[in-house]
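A single chain comes next, written as structure tokens; it is the form predicted alone.
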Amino acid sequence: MNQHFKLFLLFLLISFTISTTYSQDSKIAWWQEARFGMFIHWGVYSIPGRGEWLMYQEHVPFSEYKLLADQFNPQNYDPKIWVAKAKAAGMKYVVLTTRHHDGFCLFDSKVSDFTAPKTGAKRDLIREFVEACHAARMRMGFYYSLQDWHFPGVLPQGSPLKPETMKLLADQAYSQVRELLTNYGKVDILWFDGLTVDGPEGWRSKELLEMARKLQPELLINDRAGLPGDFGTPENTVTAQSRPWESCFCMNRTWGYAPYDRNYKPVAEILRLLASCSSQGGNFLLNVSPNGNGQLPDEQVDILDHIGKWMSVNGKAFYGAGPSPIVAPNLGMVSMVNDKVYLLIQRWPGSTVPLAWCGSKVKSACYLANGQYARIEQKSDRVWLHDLPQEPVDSYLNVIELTFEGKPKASDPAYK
């Protein structure tokens, strides 16, 4: 092989690598820009209102549980309202449970009779959801549980399934994922859940994900089919990862509708979680739980409204955000978007806001809550932002936007 041909092959390999990397990065770029999404847990378990694990936790026989499907006919279901609420709250994508562990499908499946179109609702509820998202130009995703509790021998959990049961479950999952990715147009996210101890081999996860990517090349897939997928999914905890990641949280302590669960997180805590995720380069997926009629609980609507008003002023600190080289642990958290740094202040210090270990000259400092610019004093790597209100204007999380001469950088040595 001559030298010129070797160089040509090397050029092709480098070009292919760059092209592949760009394709992978660009595919997830919108998602990493979004930073904030809505999770929706909804199904027949919303009728009794005792959470989505009701069938398992109360050991309800399937012969009894399946009767809920005939009662599940949500007269007030209007997904356009859900999508509008998500948009108004500053959320950039929505993920809905197409099927939870109980096996009930909100969509029209040819391989199951336990579906909305074949029971009380007599309609494809997923199609209406998809149409609402597409009409509003809202990115959307499908949650899909691999396990199905109404198959004999699946409960109780914790032991490997019989090979014949495992094959039936894997075949059903393969068919239903194909239906979801074939019958509803563009799908942005496939959010798996419910992997059993049988692992990715039992579920034929490699084959399943390959099929999904072939059907929807731009699809983002999470890590809960036992393979890495495109992003990690810590649950009810903020755990930063070296790869794309998303923390999902419920507003109270229950994913499915549970009117008795009054343990709602304060708006300030929800915004702190959003800040914790975005400032570490992660996404925040906040759950809502409609009732059996398709309506969001008043408490959740109220929380979304407050978040939306706050995000309309402070959202620029979160979309596309990641870690900042300049930190301010005396104040709270810090995020960076492009070349702007945002102080996410949990502990307001008074009319002068101090920070340190700053290696760049601060050009301006704007308090987003009232649009006020601070008077800046800087000596070496120490900075004081003067003439701000003695008491914080914002009752949740106070944000100051810093711009610099050149790119922001930490001092040398930096804060450790």
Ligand code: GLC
Second form
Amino acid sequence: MNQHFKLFLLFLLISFTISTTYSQDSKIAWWQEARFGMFIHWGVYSIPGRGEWLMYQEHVPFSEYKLLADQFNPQNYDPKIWVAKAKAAGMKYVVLTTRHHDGFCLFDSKVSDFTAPKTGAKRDLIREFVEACHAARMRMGFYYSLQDWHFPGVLPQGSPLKPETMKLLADQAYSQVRELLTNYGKVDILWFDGLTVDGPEGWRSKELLEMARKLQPELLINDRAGLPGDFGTPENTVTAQSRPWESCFCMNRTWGYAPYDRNYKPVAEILRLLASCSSQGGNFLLNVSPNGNGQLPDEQVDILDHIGKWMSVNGKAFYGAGPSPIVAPNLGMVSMVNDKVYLLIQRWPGSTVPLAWCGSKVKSACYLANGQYARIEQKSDRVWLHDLPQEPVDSYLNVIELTFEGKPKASDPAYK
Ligand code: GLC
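Which structure goes with the form predicted together with the named molecule, now that we have seen the form predicted alone?
Okay, now the whole complex, with that chain kicking things off.
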């Protein structure tokens, strides 16, 4: 074999190994870098404004509920605004309800008449959303509820569906997921929800996921079709998992539009949740609930604006972040990105910030809120960051970026 040919074979072998080992992880790499996304709950239930479970909770018969679809003609719907708001808030992806448990589709579907194009709106609202995301280079996901309350024989939920109903519903889900993954170009995330007690067998989830992955090989799929998928989805709680995970949270207590629910979390609390997720290697999906006309409520816009301002200064503590070997329970949380450690200080201790159990030498400490570098004193594994302001500059969450000589490590990893 001549030398060149051998080299060529070696090159092929190396590229093959790299592509096969890398492709598994690389598919989700962008998502793990992103850490922060926007969830959007929007549908015909946004007109009455009493949450997305209204049809079920208020026991509205379909004959009455379907009238909402004829009224649903959102003149102020401009998904470019949503996407711009998400971007300005530092969010890196957006997940929209293409259909919720009521079965109403924001997209055009050959297998249902209960869709936006066939009722009041007379437009494919998902197409506009996709175009806005693609144009803004925003990653995007489709939430899709398997459960469909408008289907005869489905309510009340809780007991197994009759086999013939189950078959029709599973067939419908299969066709609609195919439509969603065929008709809109690249889709980044498929976010299932609404699995019934019939489980993954009833919904033929294995087949459904295989079809989805065949149509969009890069697609990330969540765990709510009853199969593990690519990531876990704790809801309104931060529960770290030993696999990729994403906590979704409402800003108030309702996913769908509910103007009477003024139970908004303070911005500091929302940032604490984001910090809690990213410092444990997870994502944070924060929900907004546009009204029936497509507008985001003022309170939510206000929260997004505050988050955005804060993220433009401090966001680097979160993107691509995971747990730090050095911890600081006396101060708050700690995240790590590459070899930088970020103290996410919830309890500002005054002009000297004490840190301990530090197994590497701290080279610099920058207070992101004002760009100031602290004077560092280090004795063995104890560190003091001096000359900082007595009172915190930021009223939400104060971040200090630590750079080390070499890799950051704890003096004793047993300290937590
Ligand atoms: C739940 C609710 C639903 C909401 C979702 C968000 O499954 O049924 O209304 O869309 O969680 O995670």
